[in-house]
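Shown next as structure tokens: one chain only, the form predicted alone.
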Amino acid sequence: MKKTKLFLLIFIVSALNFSAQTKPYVLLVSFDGFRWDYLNRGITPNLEKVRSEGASAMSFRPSFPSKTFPNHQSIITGMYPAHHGIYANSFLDQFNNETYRLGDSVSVTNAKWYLGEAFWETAERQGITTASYFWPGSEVKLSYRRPTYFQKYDHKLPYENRIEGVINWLKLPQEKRPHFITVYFHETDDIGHKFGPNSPECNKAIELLDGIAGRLLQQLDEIKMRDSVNVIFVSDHGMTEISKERVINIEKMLEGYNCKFLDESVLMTIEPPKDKVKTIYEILKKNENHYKVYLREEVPQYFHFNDNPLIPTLVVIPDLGWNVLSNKGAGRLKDDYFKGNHGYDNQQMDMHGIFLAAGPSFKNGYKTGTLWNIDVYPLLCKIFDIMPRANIDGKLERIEFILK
């Protein structure tokens, strides 16, 4: 009876073990505002070494509106931003006042606003263990919506200790390690919006970017996990020039109407007062240049954009390059106003990231066109052999034939 039980016992932790061992890794590289043609500078070695090794696009294509929040949402939930609701960075819930705020750490922590299910969920609920270092959405409040391990987001953190912090991860005992693992770079944002995409300064930072990617790939080959982890390098957005020469100022149109202004910039949601709707809409569409005005439920589908009850009564999109503007964002124009952004039309070039993936699930050395942001959920479903959710907007069909 005793070897008996004590076969059962070898035979459990055998089995757990060989389960550990078959489980896939991935970790998910997010370098914020790097767009597509950035690898095509000369400047990228490491990058261009993955591209070589392992499955690449041409583009990778994001959500409309092409902002960092709602892509990052979008990449890890297969959902458009007017499905997993966090439409902007920024917006306002008018039915119950309350307001979403990118670094607000009361709103960006609460689970209410997030309606999708990010990808750490739907692999915590089937036996995955997974981590965050860094991504919207992972420090929510409610624990059963996080990963098992996660990072409070911290924008002056070192990238090597956020290096440092994922590969402590993989270095843990098999039972407590990580095989989905996100992590979060900003740079090529943050210098693209001050100095321009075509500038020195964003050279620069794409090239610090590829020693990241560098040294990351490095560091696994000095835990000998290189073989073992697939690493998908995607960016939620691209980048254009913009000028303080190309700025219209939809409030100056509608001065005595008591709009409400609830974004601008690259998108401005506007709530007229009930009885001026049509009004306000019939002044914006006569003045139409360089700027399209919609009806909410009139956005055209291919945005998706549609059918969220707390997008405002009013959508203008700008051309590429233009900035639409309220009275006080006008008044805020200095001589160092920002010479790069995003947000626009996600059809734009200019407004598409990069996708480079290597490791042992993905085919080797091959490229294809435009893939969607969307379908990186089903893809990572696929990876693990995990049941995706039934509501999402991605498509496996997309995306699948990278794999091996």
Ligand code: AMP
Given for the second form:
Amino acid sequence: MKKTKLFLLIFIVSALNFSAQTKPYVLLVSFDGFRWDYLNRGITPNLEKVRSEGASAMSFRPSFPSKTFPNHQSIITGMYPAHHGIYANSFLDQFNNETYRLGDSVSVTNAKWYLGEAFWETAERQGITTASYFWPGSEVKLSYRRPTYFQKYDHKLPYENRIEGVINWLKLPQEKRPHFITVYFHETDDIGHKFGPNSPECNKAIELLDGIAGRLLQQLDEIKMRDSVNVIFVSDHGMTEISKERVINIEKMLEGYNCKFLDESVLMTIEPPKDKVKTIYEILKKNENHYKVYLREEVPQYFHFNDNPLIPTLVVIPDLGWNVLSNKGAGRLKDDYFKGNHGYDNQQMDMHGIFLAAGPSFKNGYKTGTLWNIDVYPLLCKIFDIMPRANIDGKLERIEFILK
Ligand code: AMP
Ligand code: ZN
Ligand code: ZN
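We have the form predicted alone; now please give the form predicted in complex with ligand AMP.
In what comes next, the whole complex appears, and the chain from above leads the way.
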């Protein structure tokens, strides 16, 4: 090889290497159902350290409905659920008679349901390698819409293995190493549902996840990447106490009308027969007590829950801690009932989660009020200095002041 060609090659290789070295790293950690005030119980020393070292919010506002899939998608796309399409954990496309359901590996991997652009897609297109150790929507069967590295969701996979997976990705050689990684832990959600947010069991779950935070940071230390990785801890929503005494059987009020009840408990969606919409609406309106009923297009603007044609005609939103049920749901009350739930009005503080971030991009020891989860996507674009998708709901100006 001629000398000039060799120099050129060396130059290109070192330029590529330099750009990989200068690109930031972000590890986005989700603790499902970790309510904002769990941090104030005095049992989270590791997260407290992150709070004192980095930038943190008093609370993190989810989008409505405050459920898992809608909010993981809102965080990663910067869009409200009605806009990114995953407006519930499960829903029906009445036009094609197809169902999207959180537990169904066929529908969750079908890219057609995801109308937003996840950050990993935006990033990969602009030269950033990404990875996900679980995140709703990360397993779609369309390679350009998912991270380079991803894992099929396995609820039972021990938390240690998830941490190990993340650390192994960070140990890959520069040219293969992902710069954006997500990881997910469900403890506070599972236990919060089962025993309620104020139970001793819930405190154990909080301590366990705080330990996970500690181990993640310690292992970043061990591979000498603690100072170069921005670690962001978020949760998708909070949790509130519910009880068998605070339930309303909606179907009982509508007997003989042949309504379809498509979702229930913390948010009920109803499809009445076309010629009965007004009648059903009026019955529910007349009996309004501990819930509100709306035609889809009348759902208050601040929920951003109107403009998706798949959302059924009637929407019933219960007060915090109340449940609106069909006969089937009411029948299940005889069994052991959940003690906690979420999905309610996202303005309710009980539905708020956490946002804590530490690393080279974030201010140190900086505390602010409530941040919104739709603003994380533009924040990530800013950290990586890449172009965000245009039609998002998130706004950089509501969050960028936490950056250095
Ligand atoms: P929920 O509390 O009903 O809003 O949903 C929480 C549940 O979502 C968890 O217990 C998990 O079983 C499930 N889940 C979370 N992430 C994923 C994922 N990436 N794929 C499939 N299921 C998930
Ligand atoms: Zn959740
Ligand atoms: Zn949950």
